[in-house]
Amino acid sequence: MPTPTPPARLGLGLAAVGRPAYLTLGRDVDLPGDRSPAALQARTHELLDAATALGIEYVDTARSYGRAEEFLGSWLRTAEPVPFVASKWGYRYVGGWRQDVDVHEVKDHGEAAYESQLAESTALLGPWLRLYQVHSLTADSPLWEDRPLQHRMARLRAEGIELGFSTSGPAQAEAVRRGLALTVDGAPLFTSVQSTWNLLEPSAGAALAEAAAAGARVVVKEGVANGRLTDRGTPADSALAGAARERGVGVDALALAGALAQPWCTVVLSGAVTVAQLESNAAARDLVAGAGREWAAEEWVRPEDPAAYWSARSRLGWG
């Protein structure tokens, strides 16, 4: 008989929390006013804990979340059992610490970046590293055709730190299947990729059942629309909210575990900012358990065009 597809685990995102502002709805309410780094690093180290008791083992940053590497380094040192690490290059936080700037993060896929930013991630997260991603690898982006850099990527492979990417955008199952394509010296460069998928915007689905079917470990992002698929986003009077008061959960949850139950998905992340979100969120886990991974909650909500769901993404303040 074949292997049953193991289930997929809930992990944790530390994208809205390692920095003042993110594109979160409702964010103002969920951090407190004093968001100095020592705030931020007290509420990452809580969320940390609050995952630990909750069996979460699988930890998301990046070089772009303001100080998120920093905080987890420093959770880390301590922490019993360690999770799986995972963190990205490819952006550079350039928010300076406020709110009110035009500009938070800046996209930069040349060698040197790599470079440096490898450098930084590693002198933070040490020995935990054990998946280094390139940040929004979209069709743009000059590491397709850079052989040198590819290869250098490789060696740090060849050192034990597997490597990924992650995608963004309208035309993310193109650059799933693209960059799980690219090889260095005939083996695949990457084995693992992180993409938005929601009950919105589920237009990677596809690609990303590829992805897996090829070995790959597949995490999802975004799996509630940047708080859109929420109590706090979603009309009181939708199929989605009812569906969720008939369950006892939020429409949080209920939207995770869309994606828990998906036969491709390895790991969801939880972006949640509050211990009381993320044990919302986990009660996704429950829900795809008890029905298996055939449930879904794709009948509650009806996707958007992905063009249209992305320009909406992109007009998401920065709270």
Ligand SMILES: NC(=O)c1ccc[n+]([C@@H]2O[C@H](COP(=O)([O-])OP(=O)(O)OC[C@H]3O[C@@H](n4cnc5c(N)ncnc54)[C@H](OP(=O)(O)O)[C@@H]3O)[C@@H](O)[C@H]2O)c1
Contents of the next structure:
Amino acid sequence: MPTPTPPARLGLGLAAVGRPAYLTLGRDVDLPGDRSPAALQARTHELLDAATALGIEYVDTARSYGRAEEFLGSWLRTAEPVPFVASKWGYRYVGGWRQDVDVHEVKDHGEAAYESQLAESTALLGPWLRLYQVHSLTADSPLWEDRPLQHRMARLRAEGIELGFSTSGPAQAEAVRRGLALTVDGAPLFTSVQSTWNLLEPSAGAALAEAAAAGARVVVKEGVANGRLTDRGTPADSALAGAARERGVGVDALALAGALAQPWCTVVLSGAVTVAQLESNAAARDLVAGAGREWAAEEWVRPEDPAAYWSARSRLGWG
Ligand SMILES: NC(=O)c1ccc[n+]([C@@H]2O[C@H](COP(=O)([O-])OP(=O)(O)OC[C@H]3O[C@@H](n4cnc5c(N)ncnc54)[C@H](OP(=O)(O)O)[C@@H]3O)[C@@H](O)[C@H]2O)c1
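Next block, the form predicted in complex with the named molecule, ref. the form predicted alone:
Every chain and every other molecule in the complex is listed next, the one we just looked at coming first.
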């Protein structure tokens, strides 16, 4: 009798609350007007407390999310229970805590970046850091050929920290397969992958199923397409909005349920910036619990061409 795969669970991602600017749609409405570090730390702690109350025990952050690791670290000191904490290296925050700059983050997958960011992450997240991921391991990353760095990273495993990577762009599937094939001393370098999967962009699904079959943790990000798969981002007369209304939930819950229902999925990240959004997102669990894995949200929305999806995403303004 094969061991049943445990149901996928929700996690909380801090990309939208750790810094004053990000690319999601309704920030001017949902975030406090005061985007000072103190105001965003308070909002982050409020969300983490609400996540704990909702039984969410997985938190995702990154060096490039402004001061998100610092905000999470200060909350973890008194957290009970302590969630599973994952972070990322590979992008550096350069926004200077401003909203009106053109560049907010710079990519660097070199060894010096790894060393300095690992030191910064462990200084802020110390004993709680469980998983360290390469941020957006795309085809152009020098990491693929950098064996000395791969060996350096593998040493982190010996210290009990898992290694993973995230993917982005229309060629995610290729990066998922290539990343999980990387080995150091005969063992897979990565045991966790984080990829964008949602009802508009499900193209990485098959590769993620292979990842799960190989025993990797599969984390879904951008489950509501940065706000496009929410009541605010979806036409009220659409089939998807109608299906959500019929079930008494928001479009966000239906979209996230579509991800939670994927048999290969381990964690689906909520990117909520308000407690009300997080509670609405969490309704996805009840939908899946009710419908099991025979969930076909796809019938309500047609997937987009991946290249078109990612080009639309790259045009989203940061604010
Ligand atoms: N390359 C990478 O590794 C990478 C890239 C992206 C994300 N991630 C991870 O994935 C997490 C989630 O991704 P994401 O935040 O970019 O995308 P997302 O989850 O698709 O979008 C979240 C955004 O949707 C809006 N929203 C959510 N629920 C809503 C509701 N009920 N009603 C109205 N609006 C709602 C909110 O934005 P507004 O309120 O501003 O509209 C929220 O910030 C991140 O926090 C991060 O941990 C990783």
